[in-house]
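For reference, the chain that follows is the form predicted on its own, supplied as structure tokens.
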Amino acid sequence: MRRPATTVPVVALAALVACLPVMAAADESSGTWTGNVEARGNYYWETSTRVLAPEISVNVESPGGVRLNGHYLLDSITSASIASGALTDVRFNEIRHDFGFGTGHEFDLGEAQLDLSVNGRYSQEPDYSSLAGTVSTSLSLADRATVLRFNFTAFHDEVGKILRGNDTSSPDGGDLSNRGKQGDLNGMVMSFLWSQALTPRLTLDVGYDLGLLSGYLQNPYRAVVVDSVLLSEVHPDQRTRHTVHGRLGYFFKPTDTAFHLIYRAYMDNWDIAALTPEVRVYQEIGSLVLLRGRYRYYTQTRSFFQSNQGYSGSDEFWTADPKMTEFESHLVGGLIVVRLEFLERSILDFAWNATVEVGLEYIWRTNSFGNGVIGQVGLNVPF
């Protein structure tokens, strides 16, 4: 039987929105409460995988500078990859409910400031569970010019399996479809980001991040012929990632325009290594209009035990994961954030500090996935 979806995350993000008038109120002698509400809608899509997913996020900060925040995603996917549990050639779809809580609090030390925050998340699916935990640092200097950050999360992950088709039924009557739980799978991932104002239009971003896996690391769906004989895929059951990042950015004050230089370099213990430059332009149209032209190059290298000649008994771990592969991608996008300022005195002037951004982005890939539409529709509204 597959897990009915969980209403917990809605009532629990409900509690939260209804709980934010009390605490406004109890608060109300010592300042005012403030924040935001964000509402978005996600889409993705390639040849055979289509994604929706809306979510809403919620951040309030009391007048003593606490900071609380909660976030909803429904992740609905729809397809009809043999790699996602279908038996034949249906489409199928899924629903993925994901939330979160968090607290943080910056603390004045003088000459310098010392923010920490606590995260915990719960996603949730018919095949899959993850819950995850996230400790926040960062130490601001010099009048916040330099800023020092740790982050470091833990999380355990319950993979299970269920085939998907028209007759998952056996002869007796019983459902076929539910494979039970196929492993675990726990990680932490440790992030160190140093952040330097180099001038007033000058900043630069350098940053480390280390990731440790451990446990069920390949998909339960994936089947490769092994000597004429099709069986589940098996991957190493460790795994420790490497990511290099850096980030330039210059503001060029006479006409509006920033200029983001990124690089990301990562390399594992599975013979993956991979580039990632990026350029990122923003220009502002008057006081109302954002926009943002981004193009992104990824280019890597096969792990070590993918192998395009085939798998034999004696191979230790064998894989049909495209993400296993080398290959490379190109993306292009572009973004438009709106001001809605011009709202003020209307009928509508309650939204008047919000900010409409539409984004679509386009990737073309040279592995199995194939080419994608990226979009993405948000709203943010400040109380």
Second form
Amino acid sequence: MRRPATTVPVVALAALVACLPVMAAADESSGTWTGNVEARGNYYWETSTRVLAPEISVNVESPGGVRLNGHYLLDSITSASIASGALTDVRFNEIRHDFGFGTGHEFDLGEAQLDLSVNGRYSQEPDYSSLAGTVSTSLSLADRATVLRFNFTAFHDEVGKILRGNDTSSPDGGDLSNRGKQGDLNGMVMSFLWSQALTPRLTLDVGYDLGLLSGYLQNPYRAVVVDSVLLSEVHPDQRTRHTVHGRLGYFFKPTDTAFHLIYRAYMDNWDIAALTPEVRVYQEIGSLVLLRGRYRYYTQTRSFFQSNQGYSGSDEFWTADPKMTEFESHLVGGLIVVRLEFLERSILDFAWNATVEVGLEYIWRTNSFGNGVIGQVGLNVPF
Amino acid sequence: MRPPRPLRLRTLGLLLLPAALFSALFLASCATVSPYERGDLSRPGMDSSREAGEAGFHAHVNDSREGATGGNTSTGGGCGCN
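What's the form predicted together with the partner chain like, now that we've got the form predicted on its own?
Time for the whole complex; same chain goes first.
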């Protein structure tokens, strides 16, 4: 049985926390270091899966304008889903460590500002590892009324397989749970975003993402009956994904209310097409409280190789993935954000500029994943 | 390598329609908003960058439960939840 690699992330988190007093000291001495620490607790629930994912992130900017950031996320997944490796109706827990670091700097070009940044990310779990690097650039024009952003991400994932359940031992007692590496997945994503202040109360973002994936694109745990034989699912090994998205924001001054209309259209060469309209309403309550209501609708077509009629040996691909089916979902959620200014001149004065947020969302789905709940709690402390 | 499937015109239309609408909005706006006019644009409800923290987890959940992706910080890989 492989043990989760916990040492490196724990050391990275400890180093991150250990650096905070140094950063704070720099802030006290020069008055020019700025940044924030954000701690979040994320929760996801559905019938067969529960996820607890605490995370911490730190962002600082030096007097010279160099930005540094780091994050660590612990993803604790409790599942009885066969697609997650359970052979029988057995509940198991799996841990994923996700951490990353980055740096960036903005160059003043006079009439424009050019921002460059690089970020690296590594994710490790017993049966999956991922390494990704991102280069980002943004160009601000017209006194920042127009911002053009371009991101390029490349990643390499290694997919393994570990069986859970009571029958993973050989007759002589050997451990057969780790079935080794199943394949590699390589990919790149290019993103372009145009942000524009249209009027003093109206903004618009328009973006396009292109994703190219190559390699192992199925789930090693899902199986399909093909000609009465249970076989692992087989997906195409290349996928090209296109996404166009936009966001229109409007501030209604008489009531301090902001309205956001968000739209996303997606298509890929697996014949999945999806539309995602969303509306968000933000209401300020005084200077300390912000409320947000959100409704998101999602609908997609099925992939060209998904079939509800079963599969035969003459089929090239077969799948048991609910994401490949035609389905729709509705999400309704609320969020409250509270600024802690009332802590000023108290024993918690250091957090007077912090914010606390609590969010809860419910998702109705028409596919076999079923309904879900997302809960989030966040604390953001600027310094 | 298996050859990719050609794009369908129907799904291509789903992409082009919103792109055309948003482009028309851009073209309709030629005026520059001066910095001193942007006070309302910096109000908490208008600053979507404040939501970056929660957006990461939302993208993670959506990528593992939906066939589509994009429009956020997700890259389509990174965990064994596909």
